[in-house]
Structure formats: C-alpha cells, structure tokens
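Let's start with one chain on its own, the form predicted on its own, as structure tokens.
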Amino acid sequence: MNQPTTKENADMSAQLDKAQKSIDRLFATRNDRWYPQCHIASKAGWINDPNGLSYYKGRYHAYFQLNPYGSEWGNMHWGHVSSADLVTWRREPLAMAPTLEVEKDGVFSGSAVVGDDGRLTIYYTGHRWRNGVNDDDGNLQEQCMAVSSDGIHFEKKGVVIPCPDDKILHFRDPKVWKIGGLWYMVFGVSTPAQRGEIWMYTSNDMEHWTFDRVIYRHPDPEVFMLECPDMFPLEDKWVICYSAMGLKPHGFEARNHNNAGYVIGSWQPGGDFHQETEFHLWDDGHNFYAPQTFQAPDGRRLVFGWMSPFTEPIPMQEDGWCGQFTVPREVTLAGDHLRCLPIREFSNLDQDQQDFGPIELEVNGSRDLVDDAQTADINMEIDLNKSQAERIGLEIHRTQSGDHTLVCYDDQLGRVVLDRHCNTYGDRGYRTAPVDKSSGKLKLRIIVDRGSVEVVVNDGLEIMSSYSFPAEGPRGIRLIAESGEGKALISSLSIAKLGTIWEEPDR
C-alpha cells in the first residue's frame, strides 16, 4: 500500500473548504419548493449513492456521493450527516475530496466499518477517466482506504486493491464486513468480456487483501456491470444485492434506466454463494437505486436508497440541488423476498394526526381530505372484499391546476399503481407493485414530502419510491373511487403532518 504524503492529506482540508464555499453559494439561491423536509439531502448540489452507513461513537453516520459545484453529476466528494436516533440529523463537515492521483476524477462510493484498532475505516473507489475527460474510453478504478478517530476528519491511506487488468472498465463500490477473525470485501466488476460480476476479497489486517473468488455473476450477458453491491445475513440466509446496468425491462419489471434488486441464498465463509431465489427489485417505484445496508447496534438491518433522477427532465436541478435518500427502512426476511418498512422511529416525526374513520365512497366519487399538505404520513386500509370500484386511492400533491400524483389500487391489474401522468413538472409515467389479496384487505402507508412519494404496500412486502413535483399553489390530498359496479370501502384512514428531520433547519 502506497501511503499518501503528509502534503496530500493536508491538501484535502483546502479542497474541502473550497467545496463547502461552493455549497454555501448554491444554497444562497436554493429554491425550496420541492426541497425535502423529512429526507436526507445535501444543503445544495447534487447527491447520489448512500456511502459509509455506520454507527460510531454514539452516532449514526450517513455519507453520500456529492457534487458540491453544481446540481448535475460530477466532481464526486463525500458529504456527511449524522444522528443520535435516526430521526433528527445534523449536517457535518464534508468528509472527503479528491486529492490523490488515483482519485483525481472522484472519490467514488464505498462503505465504513469500525476497524480492529477502534477507528472508523472507510473503503472507497478512487476514480480516473482513461481519456482524462469522460467514460468514453472507460475508467481507471482502484479500491482505497481512509481512517478516522471521530467520523468527521479522515486520513487517506491510499490504494489497497489495484485493478488487476487494464481491460477492466468498471471496478468499484467496495462493501466490507468481518466474520470471526477475517475481513471480507465485495465490489462490482465489469469484466473484459463486459459481464457484470461481484468479486470477493479477504484480509487479516484490513490493509493487505487477497482475491478469494467471483461470488456472483449475473446470468444475463446484457448486464455489463453490478454497481453498489452488498452482501449480508438475514436469519439463516444470505442476501446479495446490486444495481444492474444493462438489465432490460420486461412486463412490469425493471422499467427504470438502471434497476436495484437482490437474490437470496446460502453462503459459508470460504465457499460459494448458492442462489435460491429469483432476482427481486428492492423497490417498484420510478426513483430508487444504489441502496446500502448496515447493522444497527440493536441488531436491525437498515437500508437507505438513493432516489435516483435518471430520466429527464429533472426540474429540481434548476433549484440549486438534486437528489435525496429514501426514509431509512428496516429489512427483514419474508419467505423468498425481503420486507422493507420505514424504521419505527420515523413515526416520531408525526404531528397533528387526523383520523377520518371508515369511509364509503360512491362510484366516481371523491372527497377532499387535506387542503394543503407539504408533508404527510398517511395510513390507509382498503376492504377489497367489500369494494367494487375499479380504482380506489388518493390524489397526492393535488393543485388547482389539476396536477397530482395518483396512488391507488387498480382492480383490473390487481396491483397498486403510482401514476404521475398529471404532473406538469418532471418525468411522468406510472409504476406498479403486486398485491397479495388473500386477506381481502390492502394496507397502504404513504409518506409524502415536498417533492416525493413513498408507498409501503402491506407492511412492506412491496414498496415504491418516486419523485412527485407539484405545481404552484396549495397541495391537497383527495380520496377517489373510479368506475366499477359499486362503492369503495375504506376501513381506516389517517393523515399526519411530518416534522423536519434537521437538528438545525437550513432557514
């Protein structure tokens, strides 16, 4: 491992100061019309992947890919927020900036662990463009290491795993964990044959790493890269998750530009991974990518995803910021797939809850529930056995212009639908999630922020995350029932406002 010089580490302080001043300039003109109140986002600039999720010295740490110089992707730094309780978050100083030759075009994604010496240790990808400008000729990527005694200030240690073949064009996103006395690392690779694989390395001392095996290879030859891989245990199973580049849409599945999902199977240290399930999407919405998990001190497996604005137009880029996390979710095993629920602590943000009780709505009827909701935590149960309407749901972010995002159960499809076709701003289209109707009831939890909607289906058996950019004016919530042979029966419905997650609000 080639140790960076004292000067190279000192340079990072100057680069971080420069980046922070740029963030402050962008913030001065930030438009807050869609800026989130209850989701993690940078104060300004572009963010993408969650990085380095960890618990260290009494606080949860969430780092993220950040461009401090604009609201488009590029100039990758690491931003940072922290929390004592996963509910109220503090903005921390920017964590890392490019200063080494191996990372001159970006400090890319990675993970964090508490090392054998008690320091917080980050593994990340140092990135360079082969042609010095863009990825037309591929990337030069190597796995790097940095350490911190406080989770705030980092000392870079340099490259720990160099790229072994100059024909490899993608080689990034390390995720690290420990079993017994051995450390394990997985990261994504696009092989010289342009096949998406996940490679595993091992180490006794966290610095010297040895190739172990290809732990997973995507079966589809069109999938050329598996970004942001993760590997973790749940009960007696192991989960491998990744963000697939090149996966083609089929039916309702994989409709986004790139798609994040997982497979479940069995694995023993020193052996191969044996896949036991089909690939399943983490999230059925328009905007979800690059999730990363970590284990909380109480043993829960938690995950954040990036709400990825891949498809243009991306109107928030005009507002001096772009990108946010999902709400934190707890991950548990549910047979052949994962259950993802907003963490229980998230309900601490609920304020001024209104209970609307059971509601019967006539066919093609509607009922205005809230005149103006910047944020909302909605819990709703539909009696499918007693309802005969073809569509039953809520128009979210409804403005006087008629703009809205519809979240509904569609009886013809037998699926939950999130439909943005009435939006003036941003990408439109719809996404769907399957529904298990065996109980005769459908439970929906809908988390609404200024520019996003997350829909939790049947206690997290499915979940959907999508941006929703409302038009000007008050943002109402309306209950609707469409067509069919009879009424819609809503067994229960409540709506609460959501408070801010920020310890010190920006304004």
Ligand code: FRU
The other form holds:
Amino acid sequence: MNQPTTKENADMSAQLDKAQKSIDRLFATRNDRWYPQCHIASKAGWINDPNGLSYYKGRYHAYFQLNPYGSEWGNMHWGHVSSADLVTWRREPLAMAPTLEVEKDGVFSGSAVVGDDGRLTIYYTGHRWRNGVNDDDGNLQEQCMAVSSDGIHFEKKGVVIPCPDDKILHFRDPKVWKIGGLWYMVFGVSTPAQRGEIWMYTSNDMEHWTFDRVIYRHPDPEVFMLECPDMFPLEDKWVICYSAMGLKPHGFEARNHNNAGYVIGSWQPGGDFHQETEFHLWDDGHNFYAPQTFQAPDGRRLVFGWMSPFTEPIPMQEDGWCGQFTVPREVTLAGDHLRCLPIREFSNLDQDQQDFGPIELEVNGSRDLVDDAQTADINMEIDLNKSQAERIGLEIHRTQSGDHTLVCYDDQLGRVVLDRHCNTYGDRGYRTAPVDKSSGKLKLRIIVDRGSVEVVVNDGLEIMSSYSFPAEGPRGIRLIAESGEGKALISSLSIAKLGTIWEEPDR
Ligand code: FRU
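If the structure you just shared is the form predicted on its own, then what does the corresponding form predicted together with beta-D-fructofuranose look like?
The next block holds the full complex; its first chain is the one shown before.
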C-alpha cells in the first residue's frame, strides 16, 4: 500500500480516550426532554450517517458519524453500538478517530463486511479540506480500509483508492459487497464538471482495487454529488440508492435540503446497470438522509436512516446531543417501489397496549386518547368509504400550550399529512405521502418518541420520518375529525407505550 498515506499524526487509543471524555462531559449536562428512548443516538454530541452496518461474531453492529466535541457537525469520528437482537442495544467504545494524515479532518462514512480472513473490514473515506480549513476549495478524499477481530478495536490499513484527479472535489462513502470470488465497491463522486456519479471498483484481495465503470450518473446536471450510495439485490432486481445534493423540490417531492432515494433496475456483475423505474424518495418526512442497508443473517435486507436535522432551528443542539437514527426497517420490493416496514422485532418494545376499538367521530369532533405519552406505538385503520370528514387523524405531542404535530389523512389532497405548524420548537412546515385508496382503508402506524414521529402508511408502502419537539408539560394524543360532510369512522385503534432500547439506560 502507498506509504505516505499511512503517515500517522496521532495515536488512536489516546484520541479515542480524549473523545470519550468529551462525550462524558457533554452527557453530564444532557437535557433529556427530547432525547430518544427507542431510537439509536449517541450518548452525547452530534451524529449523522449510519456506517458499517453489519452482523459479526453473533452481534449486530451499527457505527455512526460522530462529533464527540459538540452538538454541531465536525471532527468526524465513528461511534458504535451493538445488539444481539436488533431491539436492545449496548453502547460500545468509540470505534475510530482521525489519526492518519489522509483523514486529518475526519473519518467519513463507509461500510463493513466480513473479510476473506474472517476479520470485520471497514471501508471508509479519509477526509481533508483542500485549503486546510473548510470546504470553500473542496475536499481531498480517499477510500481507506481498517480491520478488526472483535468489531470494537480497529487497525487502520491506510488508503486503498486514492482520488485520481485533483479537480474532483467530492469522492466518498464506499459501500462494499462480494459476489462469487470478487469484491465490489461503489462510492459517490462529483466529477470535474460537477456531475453526481457513482463509481464502481472491483478487487480480488480486498486491498487492490481496479476501476470498473461509472455505474450510475444522475440525469439532472444540477445534482452535483451522490452521497452514501448503496447497491443491493432484491429478488431478481438491483436497487441503486443515493443521497442527492443539488436536487430541486418539485411538487410534494424532494422538499428537504438534500434528499435520499432510489431507482430499481437490473445488473449483472461485469455489466452496466439498467434502470427500470423512476426515482423514488426513501421517505416522505422532513428528516431522513444517508440511509445504509445490510443483509441480516436470515436474509432480510435492513435499512437504517439518519434523521437529518438540516433546517434551523435545531433545538436539540442546546441539549448536548443532536441526531438519531430511524427505527430499523425491512426493505422489500413492491412493484416499482420499495416497501419499508419497521422490523417485526420492534414490536417487542410495546408495553401496556390500550385498545380503543372502533370509533365514530362527529364532524369537528375530537377525543383525547392518552394524557401523557413520552413514547407510543399507535396502530389505526380509517374506513375511507364510510368517512366524510375532510381531515382525520391524531394530534401527537399535544401539550397544554396547544403545540402538537398533526398526522392525518387529508381528503382534499388524497394524501397523508404530517404537519408541524403548531410547534413552538424547531422547524415547522408539513410533508405529505401519497395513499393508495383502492382498498377503501387506510392503515397508519405511528411511532412516537420523545422528539420524533415516524408514520408508516399502508404497511410501509410509504413512510415518513420527522422530528417533533413537544413543548413543556404532559404530551397528549388526541383524535380529531375536521370539516366535511359528516363523520369519521376509525375501524380500529390501539396505542402501546414503547420501552427503552438500551441494555443499560444512561441514567
Ligand atoms: C452525508 C455525509 C457523507 C460524509 C459524511 C460526513 O451526510 O456528508 O457524504 O461521508 O456525511 O460526516
């Protein structure tokens, strides 16, 4: 391997120690009002992308981009949690700190595979600012490798794919898999002409990589970078997904600062990718980005997304932490779409389920269901044929101030709406998801945590993830029906509390 690229500036264990001390300091004053109970988050500090999702030596591993020194983005390290069952998680020691010259300004995102020698092998991006200070002159990024025999302690191997052209300003986020005897890697590139592309490399030995082809180029010239690409098989198809920078909003779509989505098509090793569907967003909420998938040992394709707080104000930053994952989701094919459903094991966290049975609400009626829900797993079915109200749904995180987040079916739009306009804290605004009304029923599952809401529409045909920061006091849940010709018919409704995901709660 290229010698200068392994030049060490610092000792990893000393750097990790220093970073852990900073996390502990931030944790001492962490405010828990919105800190998640049933979503992965760092004990303190900022997190972004899920990294290195894998199953190794009997445990699931989820690493993540972490700033241990504050609740803003910066100083990228890799944090780490692990689990035996994908439900209960354990905090692990921080996995990687920047120590090499080539990663002076951060160990950026990447993926993990169990290598030919049985070690957990991580491919990630070593990042430096070209001007040494910030991204005004772009980045100098190279794909790096590290190995571990326990998933906890990593030995860095340095650069495996250097950046081939100094006019390339983004070159990052390797995702690796193996077919037959060959290893494949894809990562995102912003070309010298600033087009967003995904490049594919191959390797026989995991260390020496050869350029194979540009496997995907974004058709929109405004899209200048495809972050965190992923490529995986589902049945007889292949999915390419990416997090697009530069995509403009159109109608209900792509309304977030950056947006993550996918296309489905076919691919044979050694060939081109043939796209067969339109681009679809992974998630229709305000906060979803940089998802990564991996295959569980039972064959399921699972995805974790980062609930990206791109838009200011970001009130959790005042609380000593920032950012959480979505709940783990299983991904399956549903025609030209992906179905994303919280993994079935997630229901193991349900406690004290209350069944409200069928409910008929008069027009402009409301009913308080729960007085104070820190967390909730809500299942409800609306009879669309027998309901005439214009909007039917739930006010979540409803406090005495009137603050709430509305999750409802809107008959004018024919869509599910997640609306935060009554929130004191955080970014407001609404997002919507399309609804297939052919069955005459709408199924909603709503996962409520202390600072977030995830809405699963019709068994995962659509899904929405948004932060929702409740105001002070108890957090009620209220059923509402608004306007229209007549009543709302809810054919079933149940609400459970959700237990904590942490093996050892922080406090
Ligand atoms: C996506 C991203 C990646 C990069 C990482 C840095 O959110 O920008 O492209 O590797 O975050 O933290």
